[in-house]
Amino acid sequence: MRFRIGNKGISFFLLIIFFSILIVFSCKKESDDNFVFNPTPHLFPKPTDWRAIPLDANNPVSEEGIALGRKLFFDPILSSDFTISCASCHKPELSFSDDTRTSKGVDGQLGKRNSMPLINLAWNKKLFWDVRSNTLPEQALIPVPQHDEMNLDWAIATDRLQKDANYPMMFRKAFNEKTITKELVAKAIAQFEMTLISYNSTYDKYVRGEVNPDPAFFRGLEIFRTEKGDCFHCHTLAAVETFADPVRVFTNNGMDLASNANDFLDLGVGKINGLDADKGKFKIPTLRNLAFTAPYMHDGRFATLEDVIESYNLGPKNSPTVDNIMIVKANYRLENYGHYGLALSAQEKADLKYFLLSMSDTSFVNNPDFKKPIE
């Protein structure tokens, strides 16, 4: 016996078809959409003596989160114009700086201070050079629509985002969100630079006993941390993450004369809080990495260690807001010595950039988890 099937038939057999896999497909986005992700908790390493990592209770670091961060920060679809980067000022192989005095933005236009290295973040108090941001997501909210960094408004970017083949899961993974908000941005950048820690310099080495420096590391050590050079007041040796101090902050360091506060041309800290007693003062920066990261201050003003060194040596400029170490000191010396500064020999300046130099990492800078990924 033979079934024979007629064009109806087979027309209502394949209406079938069509719609089961319709269904199928239809509960399986149903289901990815309502599909809960457990993102991986990221371990961080836990370098010898040094203070536990100030985690973020409203940030959890995973690594879902860091890859999208990491992809986010090395993406130009953040910009206007699709050139510029987070990477474009803050380069990985630069410790994350730039090696220009300051950085370009869109179309070219000129920042107005350095770009600061990104190094151990997570023990950073204050963000920027005039402290203005206390988190790390809230700092990564600033550089898009500022006009002279990427100059793109957030509704834009995110838009962008969203609209991306593999930007939409790739949040989903990392927070649990369908629509992407310039928060979560904020929030995957921070993550991947709460990553960036550096603990393997030969300082470090030296510390955890692993290496027996030079002589001429212990000679800059010494005028480092003692009266000599008077480096250790705003670079604090026992923050070891930093090396800066974690108490002030922030600062004037006799680099600029002023006869009143509203004379210097960069007011610094006190552009923000409106603070007269601020003004002209600007972040400790951190002295990790000092091999990668020129030039150096605020402005970028001194193309090399040297210059900076000799800045000190020839003493402060006194301005209003100065600090205050850095008056009593050089006073102190022209009574008692006759000079004005640190009037260090051509030997003890090469000690001290060479003890400077030993608290750079150069596995930090040749970190693969550090460069741009590979799409």
The other form holds:
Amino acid sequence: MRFRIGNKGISFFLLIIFFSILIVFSCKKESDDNFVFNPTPHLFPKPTDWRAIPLDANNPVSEEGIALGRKLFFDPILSSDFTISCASCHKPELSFSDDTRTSKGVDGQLGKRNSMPLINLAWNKKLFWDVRSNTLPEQALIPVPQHDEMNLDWAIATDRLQKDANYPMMFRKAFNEKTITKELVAKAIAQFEMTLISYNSTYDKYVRGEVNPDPAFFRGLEIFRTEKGDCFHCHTLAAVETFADPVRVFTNNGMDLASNANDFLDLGVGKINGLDADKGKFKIPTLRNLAFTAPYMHDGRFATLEDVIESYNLGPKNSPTVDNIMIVKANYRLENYGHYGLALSAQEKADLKYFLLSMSDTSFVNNPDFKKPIE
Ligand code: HEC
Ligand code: HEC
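What would you give as the form predicted together with heme C (HEC), now that the form predicted alone is on the page?
To see the whole picture, the full complex is given below, headed by that same chain.
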């Protein structure tokens, strides 16, 4: 009798322990103890005929890393007064550029250069107009402490993130790290940026045989890829991911007259490496998504594509560092045809503009995965 009661007592006791354990576990949402690091690798789209996406061995891209990078990219927590995020100057609907000549940072401070669109960045060997940055994680460290951009010490930024309700667990899921560092912030943002791939412009669809463009497209393409317009020699059509010469990367496209290399208002690459030969030179920009990225050039000097085309049409302005082939071709035209500039007719300019716009991708700017995440 006593034995049987005892047995029941033990069962009851065990039952209580079992339920208490159950209650403790169900109350511990995502606690430290049951965390398992298991990132989901991201599958990149592979547009036909493109070079394979250059992945960063030091920063494998995962869905968890992308989600974190996306949240950080749109979050003003990374600016001193909580008003500016990366997306303030890199707006998804503008192909991640903005529509002002130069961008406003905290306290309405104006920067010196035009915001650059963020498209197919993995295929870029160098970043910034003056190519001063080599990798995406290296670049992402720069805007936060920069005074005319986000103006926040990294130590404060990481402290804010560490105290946030959501970020610490997101960092653990992405990197298996409990301590948030600026390097991890930069890596997460870089992972999100790697996914910003644009490959559905009319031009891409034409290359894939999916559309039959208008005659104006073919007339514009002909100007672009021949001596008539001479655009191809820097904006390389074969480098389809960027339409920018992947070997030379930067040059001086003859927009400014200067008798001395130090006369350029912005010394560009030469200011970074100290070489006179590189003063007044800038990164050859992508020609993708021009429909969304006005104004144009490193200083946003041109409001429209008509202005850009008119400037090239006049021929290169002379300076000690102007692209040599541009000058050779302009002098050749002058000697043989009597005009230094391209001498495009109104129709030809319109065709060239039509072709340039065919490299724009509306599905990219409307992609819901690239917008501010819904909290
Ligand atoms: C206040 C406006 C502003 C903010 C905020 C800003 N950027 Fe930029 N971004 C620019 C401008 C302007 C440039 C070109 C600067 C230059 O070349 O000197 C640029 C250039 C870049 C480039 C180089 C693109 C290329 O093709 O070379 C990347 C990448 C980039 N920004 C990412 C970011 C990220 C990530 C953040 C947030 C951490 C950020 N930006 C915050 C204005 C801004
Ligand atoms: C010698 C090389 C070279 C040639 C030739 C050339 N470009 Fe450029 N292009 C550049 C460089 C470099 C820049 C950036 C210059 C700057 O920001 O000051 C640029 C900028 C541009 C931009 C502005 C893009 C932006 O995002 O701001 C457009 C549009 C453009 N070029 C179109 C053309 C067209 C069309 C032609 C032919 C008529 C052409 N380019 C010929 C090198 C060249």
